[in-house]
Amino acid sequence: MSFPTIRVFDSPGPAVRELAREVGELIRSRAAVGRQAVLGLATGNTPRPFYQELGRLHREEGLSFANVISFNLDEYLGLADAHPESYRSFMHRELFEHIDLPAQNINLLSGSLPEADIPAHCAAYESSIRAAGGLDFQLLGIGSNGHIGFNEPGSSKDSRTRLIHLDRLTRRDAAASFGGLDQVPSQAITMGCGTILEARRIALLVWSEKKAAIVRDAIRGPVTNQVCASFLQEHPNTEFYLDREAAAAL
């Protein structure tokens, strides 16, 4: 087995920019032949500048969304959707309002439902997932506890879309844009390994020295739910693009 591949750049730049090249190429490939393309989409600060190119694309070079489906890796619980810190939010302020995907076809999972309504919801979203024909392209970031979505240790390389418990560590690292600890929620709806490994294509982004020893952990570590991301180990198509930084330790 020698998946996943790895990839290294100098600075986040080359790496999003060949990136969002593959993924525009995705994008017109489907829609010359009639078909969608379906983006599975993370947030946080490390996918930021991809989707700045995939913006340029669209405003530069005549890039089209209108036959993108795209689903969204996870949501707090607890947030009003337009509350500053929702994932809501932050797509709408970060891609959606750039490009020209129809608003029908944006499928976001949504965190200020009452507890009761959340396991059909999650049901829902998988439906909906299957029924564009699943996902063909999956963007992920790793937390520093080596999560994928909000899939926190312990998740089981099987799981589907649910509510989750924030592990305390993820809790710590979002606190600074929540203005402290206690403002961050304690839960989340995130989609399962299981979901995210049924992409038929994945990228892991990663610019920081700080994840780099999680970054080891995840692609030289055993394949262990201790660390979601070393199940990425096992998809065959999965490529992490990291800066040098990032890969200090590899």
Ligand code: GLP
Given for the second form:
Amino acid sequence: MSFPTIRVFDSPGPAVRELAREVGELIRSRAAVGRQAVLGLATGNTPRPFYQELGRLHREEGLSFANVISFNLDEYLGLADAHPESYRSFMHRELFEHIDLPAQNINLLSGSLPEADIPAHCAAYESSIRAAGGLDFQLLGIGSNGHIGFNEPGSSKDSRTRLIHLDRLTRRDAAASFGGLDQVPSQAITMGCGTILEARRIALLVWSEKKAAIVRDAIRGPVTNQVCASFLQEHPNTEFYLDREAAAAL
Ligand code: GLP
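Return the structure block for the form predicted in complex with the named molecule; the form predicted on its own was the one displayed.
Time for the whole complex; same chain goes first.
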């Protein structure tokens, strides 16, 4: 078994600078031949410095996102689009407002649809990814239970974009930002593990000693649907970007 590449940095700064440079080169090389770059994006505290760096590359180094198509990983179900904790709001606040990504190229899952419309919405999302030519690059964080996107323990390796019930631990982790556990949605829509694993390149970022044990399980443990990030061990082009704390148990 070939484990994914592990990169350990003193702090998040150098890690996100290197990754943003790589993504910038992908975008520029595609633009040079009149093609688009398809990026899968993630939410959470972890990618914030990466998005700040992309914003800086746009502002200070003239990196244009005009030829980018983006797809976000997931969204809570039952939140109005404008709710401050919706991933749609997060993406606009943290990234889209700071770059020139055309609005029509932004793909976000909707958490405000009636449940009956969700299967068609998920199928259309999968079709849009395929129509764009598949994901060139997928950014990931990791949940305390090893989830990627919102693929909670038990999600199969070939799962596709779908409705999912959130794990207790996931909801507990989100409780503070929602102002209490009872305010955290109990369901979400997420790209599946199969959808994610089809990305041609994957970068999973982790900065926190609190995640050291789950990082170890994901990288060194058995490949199991109890820790969905462990599926990345079988992906041919994944890198884990860790700070020293997150790598402490490896
Ligand atoms: C949520 C998101 C994940 C993210 C995780 C970790 O569960 N659905 O995509 O990786 O949170 O978030 P944080 O980076 O804030 O620890």
